[in-house]
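First comes one chain, alone, set out as structure tokens in the form predicted on its own.
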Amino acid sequence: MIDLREQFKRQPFLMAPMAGVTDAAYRIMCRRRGAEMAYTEMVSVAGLSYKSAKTWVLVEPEPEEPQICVQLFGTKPEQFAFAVNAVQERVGDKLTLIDINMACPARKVITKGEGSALMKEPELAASLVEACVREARVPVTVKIRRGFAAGENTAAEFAARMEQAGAAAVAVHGRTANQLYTGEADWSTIDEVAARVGVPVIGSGDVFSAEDAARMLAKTAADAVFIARGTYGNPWVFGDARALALDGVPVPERGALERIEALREHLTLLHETQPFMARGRAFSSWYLKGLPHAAAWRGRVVQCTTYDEFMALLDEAEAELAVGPDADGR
């Protein structure tokens, strides 16, 4: 069984599981420039339980990703005792852990009590995690909020009942359920997470840069940072965020053609791995903004829906910069 606090020491900037992004495409993008351990987007124990073929689409690697986290979420322990066996019998080895979403705050996940609705249900999200464990060959992790309603700060006895349950790992987002994404992350409630628990504590909430990730590291007593939509664009963060944190290098500037250049790669692996390519537009925005023309572009990639239609804009991207005044991709 890996051992986390090793392995964080190693890298730790950690690829955060996020519903409708992180599928194998950009889990690729992201390791190749750095990301070590990187999470499925959240997956339905009820679904696994089921046998959906849509489901298992969301858990299985790529031969090419080395490992793979898997997050979990529901409310029944019988089906995450399902879902952890079915799980470590489908992906094997290359399974490094078992996550429990406690966090997702989205009210479709939330009125079946589900995601941080479980913030409310200690003991039930307790039962979760013993049920899991009792199967699973690999940690079992939960990752929670702040608390659910608004001024709630509930996180450290609950992790503490997390870790009494047999949670070998704790993320904590420091907003409430109840502020979605808005206002600031209190990233005060890492470390009174970490004064609670004796298990590694992983940041997250407002890590929108190298910067940002390195900072929360030094600043909190988080042995290991979530980056979530720190991503959006730059899968470049986590390597950048390593070198930052544990060796004092500067974040380089990544100019317009890398930038172009890594969008065609992603698009690629896109290509080579889904049936469709609807999230390509969401992401190619991602990378575009702040390059010349930026809003033209962006513009134009929505009405993307072919493989062969973004590259052709791409194309015309790159014959424009090589050309124009910002040729030298800054």
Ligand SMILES: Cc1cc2nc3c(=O)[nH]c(=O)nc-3n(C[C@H](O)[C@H](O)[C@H](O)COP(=O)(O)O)c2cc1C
Contents of the next structure:
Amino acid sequence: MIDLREQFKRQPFLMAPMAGVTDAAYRIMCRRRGAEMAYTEMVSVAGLSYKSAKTWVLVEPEPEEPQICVQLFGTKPEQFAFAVNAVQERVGDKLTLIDINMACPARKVITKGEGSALMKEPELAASLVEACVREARVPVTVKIRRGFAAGENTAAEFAARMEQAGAAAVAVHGRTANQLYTGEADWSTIDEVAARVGVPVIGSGDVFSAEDAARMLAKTAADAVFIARGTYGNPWVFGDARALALDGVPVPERGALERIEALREHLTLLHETQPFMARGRAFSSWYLKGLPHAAAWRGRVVQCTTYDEFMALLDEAEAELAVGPDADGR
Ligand SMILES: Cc1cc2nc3c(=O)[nH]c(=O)nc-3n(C[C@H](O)[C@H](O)[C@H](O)COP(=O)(O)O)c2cc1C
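Starting from the form predicted on its own shown above, please give the structure in the form predicted in complex with the ligand.
Starting with the chain above, the whole complex follows.
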């Protein structure tokens, strides 16, 4: 079984779970640039129980991926037990840990009592951890929020209960579920949780750059830091954050051509791993942000549907950059 503390010392910056984002192509882009531990998006234990092929696509790592952390969500202990066994069988030695989502604030999730709604039901939540721990050959961890309702701060007490149930680490996002992604994440929640539990704590919330990530590690009691939206258009963030935090290396600027090359690589990975390119539109916009004439390029990239259309657009963008300032007299 992995020693999470040792792993966190080597690379404290983890690729956070993000539904609709952290697919295999996305993970590989980040792994090639320094991410080590990377999470699937949250996967329904009910979906796995019904043996849905669509759900398994979310779980299974690509051959290039050395490991995977699988995040599960649901409310039924028996479905979690089934899912843990099924994931272990399917993923084998590449499975690093199983994480239980107790943080998702989406209406369609919480109305079923799943995700962050579990923070209102600590005993049910503990029974899910216990059901997983009984079956798991890997660490079982949980991801929580500061609390459920506005102004609520139950994270530390809740985390202590999850540790007692067998959780091997606790990740905490310093917003309440009610806040969704608005307002600021309160990093003091991370310290409060760390003061109450003996297991490692992963901090999350408002880590938008390598500098933010290094700051969370330095200024809070977090043993590791989740990078979520900070990966948008920036797959370098894991290597950059590590170099900054551990070796004091300043974060380099990434030029326009380098960004377009990375986008090309990412779209190619998507093309190789998925039948549909639609997801490429969102992350293409993220890579193009800040480039000359970004608004125009972004307006066009969201109309691309095929791999060839994306590539032709990038050829055009690269040609314009190569001609550069002289062409239009700037
Ligand atoms: C598009 C999107 C999808 C997300 N999906 C998940 C998810 O499936 N599981 C989870 O635990 N958190 C999920 N999160 C939350 C992130 O993992 C992270 O905790 C949150 O974004 C706070 O970090 P940030 O402010 O640095 O982005 C998601 C966040 C975003 C923006």
